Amino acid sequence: MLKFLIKGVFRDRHRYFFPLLIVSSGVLIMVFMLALINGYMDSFIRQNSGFETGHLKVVTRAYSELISQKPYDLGLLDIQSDLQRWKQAYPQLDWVERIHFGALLDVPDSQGQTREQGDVIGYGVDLLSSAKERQLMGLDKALAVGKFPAQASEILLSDKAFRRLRLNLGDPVTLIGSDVYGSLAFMRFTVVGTIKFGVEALDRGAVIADLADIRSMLDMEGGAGEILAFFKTGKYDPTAVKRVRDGFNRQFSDPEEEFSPLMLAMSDQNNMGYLMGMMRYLLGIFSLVFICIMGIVLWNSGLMNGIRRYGEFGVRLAVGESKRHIFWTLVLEAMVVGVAGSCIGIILGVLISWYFNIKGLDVSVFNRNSTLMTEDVVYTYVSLRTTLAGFIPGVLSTVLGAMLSGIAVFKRQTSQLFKELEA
């Protein structure tokens, strides 16, 4: 029966031509668009976990309360030991201490006058001992100019403030800014690098200098204003990181004392936990706004097809068919128009969305006046599950749109079908 039923859709055009087309259309425009949303969160993601948040987060439950002024005057002091403990107590984490500290950076002219100033964002992180911050934010890959600091008071700035700022590489900067005990506090810094990130929240000004410089700027031995912990696997995952969370502030984490270690995970950070379940919820709207359209549209085909099939219907009535078993023929003709279009618009939709997974889309003129931490060219990301997101409404819509016209069939009486067969 399927095959005969095969047979008969694709040998008549008119049954699959308008209806193959549709379904094709729309199945490589949502692939496409599901691969881009995803590839947009990756990016998001791992842009504010490296520079902001990490999969996890410890702060005193001060600096928790003034998170986004990042109050490092708040920050974990003599911490040292206690974060022995955290690494022994969940090795599935790699941790990292951090300063972020704004500032201004004051640039002399040959007297050693002050010739430029401008306003920088300040991230204090371990350059020299370790590589795994070099990964974590990207910076073998946004170095644009010169070499990576190799000692102390070195420094790397964004490309865009050392243009602006009219710098050489080698030419001395001084970084002017508090302590954590409010005092003035300055420190002399020679530019060696350039970096530039594609994403422009942080190439307006970034200043990226050695985490033991910043101790010593800010008068903050051996502390650090936020330690970031990432997964071992490089993978953000909700369910682990919620539970990682409560086990450690269940264990290390004091609610009467305010300079207490306090564990954050992502979501509960720079309203990352309402974004992320805006997206996804704008993922399910697309979905079922893209099924209702496109079963509205081939409703009106199978209406057009119904008409010229009158006669056919009425042939079958003839000879014993009831209409409740042309209603399921009409219905399963449209699944296989259904898959096969699914199928070819899955397979031209993974083709696209691999051009722009290697090729990049440039977003950048949507970032120009942008805070959020996303790239300037954002990569296309295709699952299996935005496969099968695309092909189960691909298939749904032709469905809904075949038993909405099919219905027409039950409203049409078998002696006015025998008419237009005479006719």
The other form holds:
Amino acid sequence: MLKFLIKGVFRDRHRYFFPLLIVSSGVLIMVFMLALINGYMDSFIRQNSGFETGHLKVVTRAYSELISQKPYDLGLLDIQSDLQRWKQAYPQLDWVERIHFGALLDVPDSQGQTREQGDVIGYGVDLLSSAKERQLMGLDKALAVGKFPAQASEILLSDKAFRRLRLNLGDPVTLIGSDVYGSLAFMRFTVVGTIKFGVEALDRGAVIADLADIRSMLDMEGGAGEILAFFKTGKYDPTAVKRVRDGFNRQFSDPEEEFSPLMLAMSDQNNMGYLMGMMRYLLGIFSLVFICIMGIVLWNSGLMNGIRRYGEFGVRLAVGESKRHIFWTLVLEAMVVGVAGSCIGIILGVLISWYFNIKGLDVSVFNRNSTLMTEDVVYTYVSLRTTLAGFIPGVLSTVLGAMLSGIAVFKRQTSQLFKELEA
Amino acid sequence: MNKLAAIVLLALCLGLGAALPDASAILRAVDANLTSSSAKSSTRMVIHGKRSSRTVGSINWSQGSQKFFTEYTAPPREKGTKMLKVGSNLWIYSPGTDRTIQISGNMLKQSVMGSDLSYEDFMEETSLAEDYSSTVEGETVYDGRACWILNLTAKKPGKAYYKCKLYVDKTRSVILYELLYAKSGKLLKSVQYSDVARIGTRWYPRYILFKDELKDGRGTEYFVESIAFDISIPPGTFTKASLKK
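Given the form predicted alone, state the structure of the form predicted together with its partner chain.
In what comes next, the whole complex appears, and the chain from above leads the way.
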């Protein structure tokens, strides 16, 4: 039966060409858009986790209550032995320690007197012992001028601040902040490079310094404001993240102790859970809208087909075929076209997405006024889920369109049949 | 009968008014105890932080209410840090960086060594009578001493504390308790003074408990270990050059 129907569909160009064209182009668009959104979401997660949230983050309970203020004075002190235990307990994670701090950057003149001053946001990260942080924070790409710190007391400064403070590479500067006990803390640094992140808040005045220097400046030996953890696979898996977070907090966190460590998932921080939920919601809406639009278009196409095959249905009814049988053969034919069209759409969609997965798509024009931390070039990401998400609506919309137009079969009056055929 | 009652009431009011002394006279007496032509003190500040307490030692020199010089002696991390105030300017010298930085603007609101005192507190002029208009609210017994309660309002804008309530020891003219308010009426800081001792011709508190009311914590204890008034101070002490010495 199926073989007969397939032959019937593909030997009649009018039956397959238009629906196939619509379904395949619709699925192509769907697969590409889903791959693009997935790529954008991946970029968003990668950028935000690398720079800010980690896949998971450990802070003290007191710190977590004021986390938006980055209160390093409530950070983790003398944490090295605990960190070793956590590393052993969770070998699937990579850990990095960071200190975020606010400071005043003071530029001296030749007499050692203040020439310029500016507020900066500081990041104390491990720059000297490994290249991990460079990769996580995207520093290689962000480096505008100069080089990376190669020894203690060397820093990177945001390019805008560097120009505003009329600095040259190699100039000495003094960072003035508060140490972990609230005393004024001073440390002399040399600016060896500048960075541009493309995010206004950071580009206005960010300082990246080695963690050991910042620990020394802020009197936080062996401590950190935050400890970020990343899955070694590099992929953010919400289920695994929640499992690790809950296990960690059960094992290592004491709700009664304000300086006890507390693990937060990425979705617990910076409204990320809401943003990721919104993106998933948008994907759902996108699929639904796609099915509706395609369904309507294919319904229309089915109706046109029904008019063209009006006579054929009449004859089939006359020779004794039931209306229900005709309806289901129409649905089956649509399914054949839907499957074929979706396969073509998926192949084309995957090919185009693959191209942009390698070359990337420049979306910097949309990021100009954005405060979200996203990359300027988005690399599409195709997965089995993406292809299925294109395939299923492709078939569904074709079947839905055929079912809607096929209702007309039930309205057909056999009593008028011969008159119609004579005419 | 009504006339008699009115006369009695008037007499009572006048009598009560007569019992309250002039508030500026009390403030001048307080100023006389606190200020001197010059002074040198050795102090210890115990700062009770959220996690731990630490002790900061310092030696201080002052000349009038305009010049002030402090050298921190402990803990080791702070040793050698110096602070100089001349008029409305404040500088900090950090031996680690060999830099002298002027503290101004928002930085003045920063805490001194993590204590409940801010740099702004150091910038305050010490003459209460000159800076504040005052009224006597009444009297009370505080810490076992009979005290006047004074309400002070800043005469000039820009003061760190717009309003103050003072409990002043009636006989020794020393503040025993002080509440410092913002213009909005919000309580910013409370200060308790005790261990009042006779030093030369004046009464002086040797223990002060500062409490920043906007922060959690047990406050900062300030111990005056030794103090000498009207002494000769080496010339050049109150200059920027002395910071690097």
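Numbering follows the first chain given and starts at 1. What you see is a predicted model; the values in this text were computed from it and never measured. Definition used throughout: the rigid core is the maximal C-alpha set that superposes within 1.5 Å between two forms.
Relative to the superposed rigid core, the position of the CA of His325 differs between these two forms by 2 Å or more. After superposing the rigid core, the Cα of Ala62 is displaced by less than 2 Å between these two forms.
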